[in-house]
Amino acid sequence: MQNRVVILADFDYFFAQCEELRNPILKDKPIVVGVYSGRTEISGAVSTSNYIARKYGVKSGMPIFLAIRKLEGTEAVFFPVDHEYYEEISDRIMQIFRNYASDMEQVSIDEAYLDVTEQVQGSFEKAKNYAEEIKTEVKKQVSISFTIGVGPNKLVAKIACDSQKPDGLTIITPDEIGCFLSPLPVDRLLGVGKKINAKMDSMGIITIDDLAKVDIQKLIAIFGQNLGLYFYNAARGIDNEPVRESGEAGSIGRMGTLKEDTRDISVIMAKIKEQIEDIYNEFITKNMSFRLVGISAVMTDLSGKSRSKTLDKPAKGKETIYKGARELFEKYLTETERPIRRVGVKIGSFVKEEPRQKQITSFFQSS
């Protein structure tokens, strides 16, 4: 059976990178983007800032006020979130992508898995040079530079991804997954945070290895029946997710703030139903059912993440939608410790309905 060859492509310290490029001149001065709140000229949050703010202890979520007090004394520049600005950035680099790709997935404005198993023919010694050659094509039509995961699945490609930074390109071969995953942190998986952390330090597990050598009875027992299976899988590289588009185009959705940051999924859900009531309101007048179902989330530290679900067969009920959300909220918050400020949901990749066959006795016309 041939490889799969998947990549996941991670702009780096895009939203700050994105403000080098408008403004070259700054390319060697700390640069911090922020959401301001409007209370003050200073109150908000960093959003994301370049390497050079970084070395002066500059981080996500930091409120601005302490990024300056440790930026006093530089160059320092800081900038407002500019998202219109970001998009079209981030459109124009997963429009390359596409070309390069059998299948692509942009998991949010600088993150994607390109699936190029097709073009390199399974090859990890011709994904090295096609990897390469993507990086180059994007710096060469839009001057921003990102770095590369390539592994047989979404999984290691991830891991692999955030190995190295910035602009890194890191392979993983089938053959090396075992060597690579082995002796990383169990926080390295996704759905490791905080609490399932301590959880597993409590247990002895300390290392991705640690972790796949727990039987997987007792995994479930302790973590459930689908994370425990999770953790089992992961633990040894295996992750059999398609890369697959996440149906944007034509979609349905909408997005609003929670009354208060939160991790309660009864409290999302709650905000969740009343955008489903809004969205289908406006879907029931189409002559479609769905295929997919999306939830988006931005965090305290004003992150944001995408996920999305295609359904096995076409659907046109509010109750599909809300299961479909709960269940991809409920994963994503085993995915991070971080509470959230805004959520959303939508629908997507319509599908026509088929006329509905006549009744035979409209064939025979009277007389």
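Take the two forms, find the largest set of C-alpha atoms that superpose within 1.5 Å, and that set is the rigid core. Positions refer to the first chain, counted from 1. Everything numeric in this text was worked out from a predicted model, so none of it was measured. What changes on going to the form predicted in complex with ligand DGT:
Core-superposed comparison between the two forms: CA of Leu311 displaced by 2 Å or more. Once both forms are fitted on their core, a CA shift of 2 Å or more is seen for Glu335 between the two forms.
Once both forms are overlaid on the rigid core, the distance between the two CA positions of Asn287 between the two forms is 2 angstroms or more.
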The other form holds:
Amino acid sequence: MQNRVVILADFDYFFAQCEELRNPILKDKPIVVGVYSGRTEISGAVSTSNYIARKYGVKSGMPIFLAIRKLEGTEAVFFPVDHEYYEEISDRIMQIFRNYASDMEQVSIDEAYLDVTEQVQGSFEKAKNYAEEIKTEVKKQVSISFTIGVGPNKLVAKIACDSQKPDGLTIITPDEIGCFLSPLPVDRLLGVGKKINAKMDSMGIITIDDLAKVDIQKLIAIFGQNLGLYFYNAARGIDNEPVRESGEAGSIGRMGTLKEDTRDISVIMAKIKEQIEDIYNEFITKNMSFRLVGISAVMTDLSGKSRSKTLDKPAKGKETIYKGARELFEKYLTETERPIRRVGVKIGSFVKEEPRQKQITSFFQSS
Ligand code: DGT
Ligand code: CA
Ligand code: CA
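Mind giving me the form predicted in complex with ligand DGT, seeing as the form predicted on its own was just shown?
In what comes next, the whole complex appears, and the chain from above leads the way.
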């Protein structure tokens, strides 16, 4: 079998970079984005900050008053989190990613895996140019920088990505996995949180190489069958999890900008119809039915709304998506007077005809 080529893209200092994008004049100043609890003007926590603010010691999760103290005497600017705006930018980038990958799995608002095996014919050399091309295209269209990790699977791509930020590009070929992983601390592996890290520490397991030297029976005895086996493989950079579109959200959706702002249902549905074609092509490969149809709309002031409906029984047809989306848009248009700029449609609540394969992430729920 040909080896896979998997990319993980992680947007740099994402919320703060979005604020830079909308206020370019602030680019050279420390920028902090925070969740304000509202009790006092400065109570709350730092969500993220740009790299200039990080130089002064600002970190995610830190109380805002502490960030203010660290940035005293600078021209630092503070923003409240504007999730809708960040999501809008994230959606635009994810949409571009889709054109570059056979499969894309969005992990969070600022992270996605891309399976590009076919696009680069399994070649890591080609993957380097390809990754650069994606970065350039996103910079051109959205002006956001991000970091890419490339590896033969998701596990290696993720650790590669984390190893050099911001605006990084790290490629780990199958031959390099051993040297790359060995010296890293075990908590760089997904699934090694505080508790497990402490446990491993007490067993003298500090690096991934230490972990790779532990007997599989011992790992299973200590961490259980699933997790033990996972650690055994992870320490060797083995991971067969596919890049799958439905991801955590368990839905397939598309979002796009209308040619012009409108409230005309036929214009909206023409766009939605294109998106349904796309969604449907992806959906039929899954051997599943869906129970949910949803729409979203972004208005001219960039405010956004979503609506969805649950079907009486699981469905498989394109027409059902179209009919459901049309119903939802018709109803939605009676609720607002503003023109719509962007529209999207999704299906979800999948019911599979065969039992689902257990996903790695389900092992971690108890840790
Ligand atoms: P990076 O990737 O190191 O350049 O920086 P970010 O800011 O993109 O960090 P990342 O990828 O860990 O997180 C993505 C977004 O999630 C980030 O822009 C804000 C949010 N976030 C991260 N950590 C925290 C946190 O501790 N609290 C809150 N409220 N939000 C967070
Ligand atoms: Ca990030
Ligand atoms: Ca991230």
